[in-house]
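Read the single chain below, which is given as structure tokens and is the form predicted alone.
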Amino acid sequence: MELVCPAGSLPALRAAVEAGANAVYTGFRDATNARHFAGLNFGERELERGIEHARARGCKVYLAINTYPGTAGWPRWRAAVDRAAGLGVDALIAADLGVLDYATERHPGLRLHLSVQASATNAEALDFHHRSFGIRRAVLPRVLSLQQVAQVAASAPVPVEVFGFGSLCIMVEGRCLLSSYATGQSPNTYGACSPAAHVRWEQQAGGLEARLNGHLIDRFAPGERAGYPTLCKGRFLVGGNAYHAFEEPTSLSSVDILADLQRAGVAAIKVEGRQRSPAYVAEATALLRAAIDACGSGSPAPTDAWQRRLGELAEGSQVTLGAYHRPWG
């Protein structure tokens, strides 16, 4: 299985292909990827050093276009296009049908992979999809169990690509509103949840408070760990008790059933996390690799120790294995 990393700058690009990444993901500066966070992603001049950086150590660079362009935004996302096409990135991974149709019109040597934005779930979606956009590969949604990934890999037209590691949200790719409710800036046509210029931070009496655009998202006690106040991830007060409401900060993990999705026929694994830091995605990657490879050779897998060490990694110290588990499914 090919491993997938995390690239939000150059330096976590360097330390993604350095610590055995088969192929890295990345974004441009502006709102046309999912990681539109400040400081982030790349210019053309920055993404060619990147690409020659990785091409000379056998690494693949796909670019992700993956949000949806409203009436005013499409010339910027036609132009984003254009610009991947033009540094000749692996791969251009898309969700608007728009953004597909038009790279499939104007670039038609562009190799497309279909985004986790587009939520498709079913080996009818991916196979419109493949007919219409020729897309190559599908990274699908973080909402199936492991048997209907398997469902959809063994039907699907085009490989399959699951996440593997990395923290979660609410889970409905490319349909969340949230951010935009208290912002009016959406992840889905913005590029990020929560947008820092609208984040507060405020000590209180009764600790530090954490808001949003007004909007008090968290309270964390004196010594307590504080993370980004996304609003899937704060504490409201509901019926009298606070707590997390939407979903507990947590990540994904997939260690343990690495050999699972092999079996399913999944081509690769993704690791999230292009907001997170150079020594971030290094370890993540170093894991995920050593991980992957005893899975390949059928050795037996540390995957107590592995384990432990990516809950260190993981948001809010503790992993699950998310819908992957779902007894339901």
Given for the second form:
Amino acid sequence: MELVCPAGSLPALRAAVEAGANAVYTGFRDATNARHFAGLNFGERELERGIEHARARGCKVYLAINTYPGTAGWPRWRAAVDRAAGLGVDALIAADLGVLDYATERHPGLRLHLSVQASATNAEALDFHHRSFGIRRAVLPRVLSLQQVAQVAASAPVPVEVFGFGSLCIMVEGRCLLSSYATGQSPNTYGACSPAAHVRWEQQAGGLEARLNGHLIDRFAPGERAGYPTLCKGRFLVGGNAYHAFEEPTSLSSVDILADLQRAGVAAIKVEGRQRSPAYVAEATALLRAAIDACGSGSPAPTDAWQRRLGELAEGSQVTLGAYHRPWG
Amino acid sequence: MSIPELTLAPIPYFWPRERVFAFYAAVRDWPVDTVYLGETVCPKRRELRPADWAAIGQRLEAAGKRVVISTLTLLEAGSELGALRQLCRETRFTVEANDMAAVNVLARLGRPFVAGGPLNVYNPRSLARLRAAGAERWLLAAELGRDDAAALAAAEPAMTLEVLVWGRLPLAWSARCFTARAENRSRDRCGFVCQRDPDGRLTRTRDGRPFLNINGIHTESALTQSLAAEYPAVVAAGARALRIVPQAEGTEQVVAGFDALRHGADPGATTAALAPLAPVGTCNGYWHGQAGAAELEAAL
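The form predicted together with the partner chain is what I want next, because the block you gave corresponds to the form predicted alone; please supply it.
Now the full complex is given, and it begins with the chain already shown.
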């Protein structure tokens, strides 16, 4: 299985390459990609240097143009596709039908991967994109059980890539407007979920409050560890009970089931985290590299030790198998 | 300018069988032109079989309505794809595709279809691509507003643009059932607890403000999007169909309100008359290019 790692900056790209990534994924420094945060991502010159660095070490570079351009934004997305093709990225990761259509027509030689943002959870959806745009790989949303991943991988017209480690999106990617409903800025169009510019921290008598554009997302008791107010990881009142109505702050880790994913025919394992530091990328990449290599070796792997170290990197210091594990649903 | 159609969205909640039959028996007399039927949220909700939906559809047709069968939004299991293929092959009604899987099946069959909101049409090139696959009507993506609606409608004048003018906004879809979670149950052993919530389950922020609405694997806005005040702008943007989402109480009055609007009633007065029918309040931010939860003055 190929190991695909996040590169939110040139230092992160170098860290991932050094730690054993087979491919890194990147984005331009604007709303054309789904990790649009201040100080992140690449300008054209930087990406050129990144590609050169990765290529010299046998690592591929993918570029995500995986948000949904509106009518007004269309020229910018089109230009981004042209730039990516001009730079010679190894694959373009896209979700929007228009972007895919344009890339197919204008750059027929450009390898296309279907982004997780395309919400394609089944073989028929993948077949549509394969027939229409000749996609060569698809990233599956983080909502399928291991058994369902195996079923999709077996019946899909293209190899599939799944998330192996990182923040857990519990909603189908590309079909979540929670952040947009609260802030007006949407993962689909702006490329950011629960954007920092809308976050406000307030010390109140009842504890530390985290608000997103005025909406109270969580309230932390004195001494309680306060996490970033990602909307779906907040605590809300349902029927009078305050709890994590959607999901606890936790990260996805598939280390325990990598061998099963391999047996299921999964082509690539993706590490989430373009917004994380180069040190994080280095450690997560090295751990996943070792774990994937161990899958092929047949000798017993120190899974518990890896899981502990990954837990230290995780949101809320907790890892979960998420939807891979059926009872999670 | 011609009078727009009124359409009724599929019932998003899990209502008992008798309630569904009674609801659509009443709809026969309502001034709606098109009725969308079927289960779009959870494959486990099977109070009605395909034959039941077909029977309801036939009665609505006999009452002069156009009928569309709407498909599941999130397909995860092979069995769900099997059911989708069978539905697309066998139904004599038009199908609304809520996932690219349905688009693929319908395109293969050469059947014209309605492109549902979850297909994420944000630009003319995407819309053209769906038209090429057979879409003849499309629902504006939930987070888009007036400017995108107008641009898209102008780019594809032969297609019918439908806009959600009344209802809680569809915001997110998950593999996890949040209603079951609220009851400390797993989705596999949900016990169909969502049937206790004919209007979904209100979720408040911890300072008590209504925020979201849990409906199984689907999360909606707590506030009802009402574009009654924006009626002239919605029509001017090119909408030729106005979609109303069924709710537990008051759907008939909502339909009557929008029917009055399309026959010349005053948008301001109608908005005021409809407002109390929204269970916890109204919003219209998306139409104005703002946060969906915002409530702004109508720009006429």
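Here the structure is a predicted model, which is why all the values come from computation and not from measurement. Each form is matched to the other, and the largest set of C-alpha atoms that superpose within 1.5 Å is called the rigid core. Numbering follows the first chain given and starts at 1.
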Problem set entry | Is_shifted Arg106 between these two forms (CA, 2 Å cut-off, rigid core) | no
